[in-house]
Number of protein chains: 2
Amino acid sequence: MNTSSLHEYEKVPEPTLRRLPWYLSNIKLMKEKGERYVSSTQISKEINIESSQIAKDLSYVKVSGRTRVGYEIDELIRVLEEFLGFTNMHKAFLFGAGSLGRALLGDSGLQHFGLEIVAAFDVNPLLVGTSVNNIPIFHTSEFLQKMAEYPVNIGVLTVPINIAQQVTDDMIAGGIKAVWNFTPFRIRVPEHIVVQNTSLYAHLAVMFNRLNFNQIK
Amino acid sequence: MNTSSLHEYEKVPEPTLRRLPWYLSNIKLMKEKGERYVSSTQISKEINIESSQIAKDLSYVKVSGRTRVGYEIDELIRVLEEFLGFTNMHKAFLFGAGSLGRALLGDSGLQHFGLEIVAAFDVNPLLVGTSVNNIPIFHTSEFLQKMAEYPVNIGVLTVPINIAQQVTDDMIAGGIKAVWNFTPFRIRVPEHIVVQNTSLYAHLAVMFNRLNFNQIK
């Protein structure tokens, strides 16, 4: 635990913790274009979510706004980007260094919110020994020897599906806590182990229907 | 419209959308270990979602299963992969050549689902006229001639928040008809342009929120 004051390990909801980035991506446009204070009405109007809603996600990072004027948008920034976690870098491994893991090993944009891969496990010979955007691709072998190496807890799952599930059983016999299934495959864990779900192809399954649906309406 | 039946036009309810690609995974995984036939309870048993749940979902794919033997598994994936659009190549252009824009080029596995990214534009002259992974990155400036010359219906929007809003008027102006969204940004679009939102960064947020809230439980 770091020296952050108790409150943003409450249990947020999922839904509030999904909308938080909006408003905080909002809050930073309106920074640029000079504004110095912003109310959830403001916010409502930008973003099209009732304000009660978004007084109400707010009420959860505990800043606190002024009668009439609303949140000071510097404040409101910095508590939103501590609480949601992006300012305090979280390290991660990543395994599966295919043509999905890669990419994501070539996305510098993670680390401008909090995530930092240092480092990747594959089994393919023409990929171990090698870096991605300076970020070395180890054997899958050398797992547990690098957890003891580096403060990981924090797996990024990029791999095949057929092995999707015995790769997270091995991260989290090795210390794992955290899995960033990229796979569409639904991987089984314990209660304690934390899973985020981010399946492109589920998403481009309903982007294709929705676009057949109107395009034949 | 191409020759499929109607059927796959149907509105079917996003969570079914999302589920399906799980079930696919699943029964991949169960042809190579040499099955021939799967029912809904077995996938059931892999997956843990109720099997009613899952004869639901399927029921919305027309595909139809034989009392007691289940569903043949060749014939499932089929009409699945079918059904979820990806055998049917979708052309799409990418906006904003950034980090993350380059990843998702560089990503060719969205091909086997259905999707082909097959040019990019940005406004960085360092960028403009290379390419990423044979996709070519041309000058924002030239999306509408582009238009012209690609049958594409779907944006990639992968630009910086400032200018997203901006960004997603001037694709639909052009005739993109659906916006994969990767910003933290809620763009606004007619109610007949389709939105699929794929923030990586509230996936973020909610891992880190609970990866706290877990340590200090």
Contents of the next structure:
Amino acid sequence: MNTSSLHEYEKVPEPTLRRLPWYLSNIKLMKEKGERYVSSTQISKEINIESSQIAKDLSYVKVSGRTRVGYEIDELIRVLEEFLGFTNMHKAFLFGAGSLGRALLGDSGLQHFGLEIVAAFDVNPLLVGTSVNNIPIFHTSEFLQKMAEYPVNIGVLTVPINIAQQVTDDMIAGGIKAVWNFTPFRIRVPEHIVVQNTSLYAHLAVMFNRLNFNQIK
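Previous: the form predicted together with a further copy of the same chain; requested now: the form predicted alone:
We keep it simple here and write out only the one chain, dropping partners and molecules.
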């Protein structure tokens, strides 16, 4: 990514970045149905987001549509995938090969979105030396050695919360530049490190709260 495109990327609000993959998935479904063009109004009907918001979000991507026709689907898919980084393969290490970690190792679909987990680390002797989906699981003590062998700059964190900060510190000291945190623990990192928190438990709490609220109305 060149300097000018990086500056444009930094201006994109995070809510917009979170919505763009929704648009991409919906547009791909339309393509499967034989559609060649799609408008923000059509996308709006499918995902219940205002068409004006969709048009504004797509304006960040620098893609233009045709009046009364909409966006050319193949071009929109190409531009969105490139903008979101899905066309470049980013290699990652996973830390914590428990049930959640192994589920992520088994998810080959991540590669369709530009993420390839190339190895995992754990201290459980029953897991070390095994593999999931042809991805090897090494002992955590081998992390620095493997950093020298693999071109990795992303760490996927699925360890117990009581060691989440320590493992994060070790990852960063070893050269990891971005952390995808699946633990409910809010890790602390230097400013130059990218963190994306994805707590399943937090989402469950919101769902349960809304469910209970709806039931007592």
